[in-house]
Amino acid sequence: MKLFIQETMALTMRSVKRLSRERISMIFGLIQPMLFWLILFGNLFQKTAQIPGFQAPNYITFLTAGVVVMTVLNSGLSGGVDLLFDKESGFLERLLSAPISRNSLIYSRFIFVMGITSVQILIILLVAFILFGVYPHSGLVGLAFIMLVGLLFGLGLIAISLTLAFAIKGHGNFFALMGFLTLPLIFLSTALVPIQAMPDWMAFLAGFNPMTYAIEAVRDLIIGGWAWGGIVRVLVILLAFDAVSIGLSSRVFHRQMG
């Protein structure tokens, strides 16, 4: 076990020293769900908060919730990243050759993405409480909370981010996939406009999209405070979810390695 802590410490610190290298992804990645959508977005449709259905003071308040997820979904679609260029130089076939297990190279990413996931989260709770007053009406038990959902609405989606990486053969074709993921899940969500405004079939989908679960839990510990129901429910989903992901990445894993 000491060895295996050992090699996932090892392989999730070489992720760090890469990120730290590329200054300007790292900076981007942290601006651009800030300025794109929490404050241009946010503040050019303001005026969409008068729209039925939306219970919140303002519409950045309402996004605010939005922002996070929506950061926890690029950064979990993005996950698998490094793998596939370590697949495609013929890093991976040498690691996968080393006297270390395999299991550390999946752990070591869960680590990695989840730990910059939270440092993201953090960074717009942030800065929506200095520059708009958003703060969490549940505490600071609730800003624990809002990472845990986050944590685990990102588990599952690192976990299908390294079953595309390990599937999918060059990485022209996983980013153009994740870039047709990325805006359906977003918009057939509540991430930027209640489910009551929604057209009847876009608001029937988004009923499986797990990223509303995780949106509206957020939002309830923000705007609301404690909705135990709520909670409870999302719990269950995001544990489905990350159950059903992890168990399909576990297969595709062990037949390409195998």
Given for the second form:
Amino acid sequence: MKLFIQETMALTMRSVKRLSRERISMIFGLIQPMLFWLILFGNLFQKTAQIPGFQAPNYITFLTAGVVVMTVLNSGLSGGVDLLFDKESGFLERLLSAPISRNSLIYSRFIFVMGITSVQILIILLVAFILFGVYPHSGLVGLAFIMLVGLLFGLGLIAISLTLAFAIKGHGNFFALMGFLTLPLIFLSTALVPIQAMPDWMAFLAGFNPMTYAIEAVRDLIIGGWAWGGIVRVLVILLAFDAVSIGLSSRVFHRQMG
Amino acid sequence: MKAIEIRNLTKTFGGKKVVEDLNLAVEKGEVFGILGPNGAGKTTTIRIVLTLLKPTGGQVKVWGYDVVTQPRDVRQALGYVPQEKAVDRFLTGREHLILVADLYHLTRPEAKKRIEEVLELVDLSHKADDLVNNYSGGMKKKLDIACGLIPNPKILVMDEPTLGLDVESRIRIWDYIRRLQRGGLTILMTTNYLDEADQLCDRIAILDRGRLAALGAPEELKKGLGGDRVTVQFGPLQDRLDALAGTLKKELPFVNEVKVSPASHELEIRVTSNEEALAPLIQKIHHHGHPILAIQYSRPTLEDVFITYTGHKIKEDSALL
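Having seen the form predicted alone, could you give me the form predicted in complex with the partner chain?
First the chain shown before, then all remaining chains and molecules of the complex.
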């Protein structure tokens, strides 16, 4: 166990050091969701809050939950990228030739990406408060649950990303697939409009999208109209999503790693 | 116990045999080279030794541990220097070494001491805190070697240690390898450079299309070809060359074989003892009244060994490098 912690921490610290040296990509990664979604998109579609079905006082309040979860989506789905580059550069071979548990490679990714995601969520909520006065009406407990929902959704996404990083040949294909997946997942969720405002078939598909549930929970916690039953239901759904994606990922992983 | 023992090793990828019934053993303390063109099965063999691939058939033992059933013990016994660029350009040299030390579970004080030793050995102490992004190709390779040495391994496995390096860096890396061997380290390396194998390796295995084509010390393999070659060219006297060939073979004990090429008026003579052969040979030919136009003397190279055992040149297959 002591050895496992040593390996996992060493691998996590490597990612932290890398990040601190890629300041430009770090800053853009943080600014992008806020600038694009919250400020531009939120203001552009200000009038949509007048459509029936919006429980929120204004569109930006409504959208904040969507931006939080979309950020989790982006960070989670890119959680496997470093592994993919290690695979291509041969660095992975060096790691795998060391007497380490194969799981430490995976756990260090989870720890790192989830840490980054937590920081991102906090920054988005802070900016939403400073610029638009939006804050979680459910208080600190609500904030804790927002983080929990974000992390549970992120966990499954990282597992999927790692699976694809192992299974797919070449980072070109990986990024093409990610680009292809991201927008449909966003549009087939309640990130941008409430389910009542969607065409029936899209609303139907959104019901299968775990993102929809994560967004609903975060939105209820921000607007304030939340109930324990609803939160617990969402947590169960997200745990089921995690179980499926981690199960899938460990199968692919063990087939590749032996 | 052997350092590495490979018995009846076979590896197939999608029905294609990449390594076929390979048998070889690496002794403790030797530098052992696996030589062959690209696609000969060198890297596959090494990856199996490193436990990065599972064998399809046969058995591989590293320092007495089985690669399939005791992979962790095998990994602990090995240090690995992959082909170039297995470095993270966003880390410094020292950060690489700290990472590797943690992956091999060295304690902090152990790691600290070992990192200084290794940096000293590969002459990187002054650059240890620079980002690898600013390293030259040769420095990256030195760092690669340093990473391989951090765990103080029993055996160092090097995949193409000087591929793509400039001459100066190559010579320096050869020097490290010799020094490490003097320190008692066993080294298994692959190469497709014949001069490298010749200079460094105590023994080599020539792989060709997944099979072992030849095995032995470079000197032995060269001698095994029948000795040095003396090519003597004469004027147009072809009717008497056959007689001369017979005489040389009969009267000079160091002559192994004489081949007559009537069209070019040449004798190709294989001799065992190189230094003593030339003077008596020329004398004998003179004595028989044959005027020599030209004479050429050559020792067999590993290239000759390679061609003899595989039927082709090593570079033809690696021309794409």
